[in-house]
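In structure tokens, the next block holds one chain alone, the form predicted on its own.
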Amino acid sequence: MLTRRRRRRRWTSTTTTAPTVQYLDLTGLSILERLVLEEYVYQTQTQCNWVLIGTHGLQSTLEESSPWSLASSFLHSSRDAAIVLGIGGKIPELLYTKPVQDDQIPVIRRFSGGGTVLMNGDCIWTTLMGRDFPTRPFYPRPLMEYTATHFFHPLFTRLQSYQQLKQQQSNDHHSSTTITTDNLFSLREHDYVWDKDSKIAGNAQSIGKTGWLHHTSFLWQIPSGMSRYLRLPAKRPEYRASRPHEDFVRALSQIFPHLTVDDFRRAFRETSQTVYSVESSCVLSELQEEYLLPVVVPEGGLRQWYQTKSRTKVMTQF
């Protein structure tokens, strides 16, 4: 087990050794269990910073002796989707609670600030946790100035140049789609958005002591379900007007249809490996194998500190 500390260099926009990360690729974890585990390494696993990325659904693919396992607080449901709540966020005023009930759909309220997001396999999660940069101290506009230039712009730059070679292999020059070779990624308000005027992502923060954390969904394919559970929010961007989810937000698979949720992940863990000097790149599988982890199993596994410490919590009541 690896449990060193290490006196680590303060980053500034004008160092130029970049920041040394973990990665970690938790796909196959539960919803709930991603959720948990990510407040477990932010608020724990202060020594590091963190890159991560995933896709999950209601159930797990960890065996139930695992250390990192929530099997006795598996969700179910007649959809694999849940709903998850920022930790203000109140539930008459974004949910229509009698059809989430009925579809017996599952809300959680994440630790995190935020918007409510309908969550399912088709989502990819990807978080950035840093201790030490950009500069201190965090706040939550420059954290979202800092993660739209220095990481998710070249991200989606990396995707435009896949679009672009796939589309070459496939031949298919005469297509009906339009495609655009030009990275049309940008901040506006506090969103991501393709061409100005499409939300592709939604995004929350943690700000404390030992650093911050920006965790943001990207959407594959639209879930179904989206206006008939999730209210629209009283506070909203001015370009967004009143249009409804659907008409709001964008599924990647829409910019990239030459592109598969595989292609992402890889163009994620390469931008991360540009942009930062990763120190240590795992997958979900080798959870299991404490040692090639800077990670600290907590005292009776994930399942305990989540009953007894996490403020990530399944609704049960509202």
Contents of the next structure:
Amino acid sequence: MLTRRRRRRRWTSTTTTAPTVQYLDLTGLSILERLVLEEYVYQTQTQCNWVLIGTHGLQSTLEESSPWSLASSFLHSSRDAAIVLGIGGKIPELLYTKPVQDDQIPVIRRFSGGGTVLMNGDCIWTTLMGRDFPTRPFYPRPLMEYTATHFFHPLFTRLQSYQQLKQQQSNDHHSSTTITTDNLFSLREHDYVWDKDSKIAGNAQSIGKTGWLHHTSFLWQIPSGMSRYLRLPAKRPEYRASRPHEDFVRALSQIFPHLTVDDFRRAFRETSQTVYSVESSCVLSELQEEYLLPVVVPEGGLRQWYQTKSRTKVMTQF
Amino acid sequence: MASVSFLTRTVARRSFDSVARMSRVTHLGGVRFSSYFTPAHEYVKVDGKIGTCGITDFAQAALGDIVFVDLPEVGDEFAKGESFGSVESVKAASDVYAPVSGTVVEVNEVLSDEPGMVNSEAEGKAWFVKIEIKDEAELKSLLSADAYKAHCEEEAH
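Having seen the form predicted on its own, could you give me the form predicted together with the partner chain?
Whole complex next, starting from this chain.
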């Protein structure tokens, strides 16, 4: 199996320069492939820091012969959404199991902590992986504060500037939508929120001796069925009170009505280039041959690794 | 950049005191008990060839409210430094590493229903696994109570 290794510089915490990262846009992978590939990169490609982004449905654009393909055999569903639980998620406590089963919504348990999300192609999935930054030892709260302050707040400032520019270009002076010019992104308790009250993303982390992973699902549109499938979690932030899902979460398309998902991806890429030193950048959909990703292919392909090493699992019985 | 809160430092000091009390090699009916620690805040209490392993009070304070503990099964074997499970807190799954090599002989099933016990009884009732130690020589590379105390003080500042 052909692989391509690149020389990589290892950033150490004693330097004051920006961490060097490898950047991957994995749009085109299925939800399951994204999860498992991410876990594989986190566990095994430990010589690098990584920044990932993508939008994912149940179907994959990969050929089944691709070493990164998990094929359709692992998820039997004609739907385009999946429920993704954290490693400790207990299905009867978190889901209305009958509608989930009746509607054939796949349920996947991921390797990281955190809560439950209903994922489809309208979610933007971002991941940061650090090996020696910001500062060892790594603990959940400082990492959450780091990502919010040093990466996502600048990202939302950039999105605000895009929005202002597009609004000016559209001469949309009579819009009934009130668009704030302030960056209202913040971290509240353990959530990324807008205007202090509306959750705009789900966060989860995995921490180990090789580093940390922080992934985030931003809702560009609210997927239908949240209240049908997802119970109100018993453990929830105080600021949520007992608000149902649709009243608690806010779609980015509502906050940035003049922007598109591609605008978010562009802002994310530019923020990555500002905050970090991006050594390599790779877009799955533009590759002619997927095995040229700057990631060492596992023996037997991702399918073998998923079956033998991965903690990510499709839940078939519940 | 990461800072450890006053609460964590307070818990650390409490932990140091309990560690100092536990770490004495005691003779009780001919059986010797010793506690050892890792820089990653796991402990192993040795009783003959059996080591009782878990995370320290310092670790639970730094992690926050524990909501889930993922443990191996009896019979699983782990090498020193290999991940044998994880704890979930504040949206993070944090790996837990084997202080010494060995075979799991008992798992603390209570933690599946009461993961929060780790926050109150980390170095007592909320142990994670008991392992049959494969090589007692590996204990020599672990931290003593005093060394662990110094390590925690350095990390807290």
